[in-house]
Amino acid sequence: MHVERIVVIDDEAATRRLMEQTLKKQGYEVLLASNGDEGLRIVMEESPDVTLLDIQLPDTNGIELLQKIRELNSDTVVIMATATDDLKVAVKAMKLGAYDYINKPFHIDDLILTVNKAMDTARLRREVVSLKEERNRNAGIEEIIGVSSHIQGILSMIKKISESEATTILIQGETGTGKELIAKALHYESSRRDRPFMGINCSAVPENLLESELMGHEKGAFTDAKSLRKGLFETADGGTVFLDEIGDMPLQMQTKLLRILGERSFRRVGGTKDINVDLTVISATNKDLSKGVEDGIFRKDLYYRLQVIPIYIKPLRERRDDILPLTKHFINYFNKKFRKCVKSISPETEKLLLEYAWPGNVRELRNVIERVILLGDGDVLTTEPLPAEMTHKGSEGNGMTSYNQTKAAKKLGIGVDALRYRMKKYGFL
């Protein structure tokens, strides 16, 4: 549990005593010093959460004792005490990052009041702190499960890549192999760490939209713009975009992203200034690239701009050596979230996991894992609560082309998304 810890620097030993008494009451540990010296060693020693400082010193001035104290310890917050009526001193603290100043000779109350805010100041800082190492846990590299030597490949890319310059990056995959992960650990990994990831999905915003997401627009640009609205690049900068589904976006759009990627500069929509962006552009898309310039639908030159650095992660049957260790990494997950205690996995379940096709890849078998966590009883995983088309034997999907979509369509004679539209429509999706 963290005890909450006040310095209370001053060269008067009755002030000292004062605050000490004061502030223990309010369950607060104290920590006295009684000059800048002393004081700056305890701060650096013992990172309190609130500093009391006294303006005047004998052996430094509570300005420049300011000043250190923001560069060595920017995480305590400093309240700083005057006998002064010099709001000038006042003013010039509060500019050097002190959050708020009392007078002296003060006021119990107001000592308590002015303590009481900081502290709720202090507490709101570290939930911050900790939000944002659980945020960098939870997308960072350690999520990223397999040991299959692709996937040990991936890992050592992500290293490379995060320690390097590296702004434009394309990742591709079917669904469900776990794009967005990649690109998340992608960022978290980087010195972008602390600056925004922003993602969207081009196939999802319609058409006659996407630019105002992307770009903003400017007060009275279109019918609907009633005010100013900075988009995805502007309030990103100094972090990552994330543009999924890239295959899908409009020439148009290709056109102007084009500009983007290569100048790093762009107009809101109704806008004539430049708008200059420092960003790191991760695409990732689950199409053939190559085939949509073929087809005339997506830019050469984009795609190979955005080739500059690629990642392909393989689908889940071409890395059956993930399987397992995925599925102990998903029953731990979902035995926390759902308070159960599913310890093992019954060989025959086993079994039926290593040879299904996973057509849905890793995402396909998170859910098989939740529904069985959830509708399971037991310490063991058993073949139960799997879905139907896991275990009829001598299921036709399982054999037909290995899920190769492509190639089941070609043999069947209609298009991959009719193909889709069936195999969601009978539960094979």
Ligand SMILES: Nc1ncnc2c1ncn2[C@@H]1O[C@H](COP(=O)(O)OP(=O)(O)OP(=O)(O)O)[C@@H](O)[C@H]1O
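Positions refer to the first chain, counted from 1. Please read these numbers as outputs of a predicted model, since none were measured by experiment. For clarity, a rigid core is taken as the largest C-alpha set superposing within 1.5 Å between two forms. Compared with the form predicted in complex with the ligand:
Once both forms are fitted on their core, a CA shift of 2 Å or more is seen for Arg123 between these two forms.
After superposition on the rigid core, the Cα atom of Asn361 is displaced by less than 2 Å between these two forms. After superposition on the rigid core, displacement of the C-alpha of Leu374 between these two forms stays below 2 Å.
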The other form holds:
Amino acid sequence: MHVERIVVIDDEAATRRLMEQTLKKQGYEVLLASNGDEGLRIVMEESPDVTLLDIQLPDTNGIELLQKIRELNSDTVVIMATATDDLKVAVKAMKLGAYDYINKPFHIDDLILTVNKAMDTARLRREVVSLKEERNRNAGIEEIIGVSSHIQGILSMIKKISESEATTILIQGETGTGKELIAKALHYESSRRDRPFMGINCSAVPENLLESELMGHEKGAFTDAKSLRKGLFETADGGTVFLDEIGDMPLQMQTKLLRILGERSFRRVGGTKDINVDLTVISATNKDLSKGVEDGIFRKDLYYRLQVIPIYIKPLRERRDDILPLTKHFINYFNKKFRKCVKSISPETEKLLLEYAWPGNVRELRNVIERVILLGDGDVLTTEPLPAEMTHKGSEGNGMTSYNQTKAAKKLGIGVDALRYRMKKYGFL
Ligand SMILES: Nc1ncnc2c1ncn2[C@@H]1O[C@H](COP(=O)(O)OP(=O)(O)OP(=O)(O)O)[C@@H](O)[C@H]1O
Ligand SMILES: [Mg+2]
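Output the form predicted in complex with the ligand next; the form predicted alone has already been displayed.
Entire complex below, previous chain first.
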């Protein structure tokens, strides 16, 4: 538990005592200092959430001390106490980063109200810091598991890219190979980590809305544009925009994107002013973009523009070394989540995991492990709770064809899940 701590820096013993008594009753820990030197030392050593700082001190003045506290990069929320009604001093203190001020002599209720408010701010700041830390922990390069030389190569590439000022990256790979995971790692490893990472799925946004989603719109630009709205490019300024499923971007928007990528500037829909942005643009697709170019649905010039730095992630079946490390990683994760204690994998299960084709790649593996941990008992992962497509290889025994399900689904132009749904429905499974 975090103890909420306040330091009172004041040269009058009576004021210190009154503040101490009042604030202790509110449940805060209170530290006292009678001069600037002592106050500064306590701020640095004890990291109080809130500092109550008198403007007039024997060895320094409060404004100078405030400046020192800010230079030392302390997070403490400072409330100034002024004996005069001099608004100018208070305004100056606020400009220098004080949070609020109270006039002396003060009402106890005022003191409590001001300190509680400052403590709320301190609490929020702490929360933001810890959320950011947690997010960085969950989105960094260490989340990417894999021992294959392929994944190791990608990891070292991520490090190199994040140290550079590279700003246009294209990630390609089948569904579930980790494109989004890698896009986030690129952002959170880079110096832009404290700026926004904003993603948009280009295939999920209706064509007529995509432009205003990306570039924003001025008030009245179209019937529904009741007020000015910033788009993704503007809100992510300084950070990273992740354009997912770029292969599905309509041609007209591709043309606009091409210009934005070149100039790093754009106009809101209905706008006349150029807006400059500093952005890293990471695009991803599970489609073959070169084929899209051949078929005339993807602009060739955009294709080249996007892949200043191309990253290709191989399907899991082409880097089978990663299967077991990933399996162990997901076992640990789901053990914790579901309070289970699977410790090992039976040799049979291991063989199945290693031989299966994984059409849904790492996502499928993750889902399978989630299911078996949730449904299974005991501390060994056995074949029993594995899904049927893994234990009956392909479509053997279900009389469909000599194709396995992935091939059959492809032939029918539907997803494997849809195929399995239909097979179940018609009694093949
Ligand atoms: N190398 C990896 N290490 C750990 N987890 C991984 C790895 N690759 C993928 N995953 C996990 O697999 C799941 C799918 O990954 P992700 O969403 O990044 O795939 P994707 O390539 O964007 O897929 P899609 O094309 O379907 O959008 C996520 O839960 C992700 O955390
Ligand atoms: Mg994705």
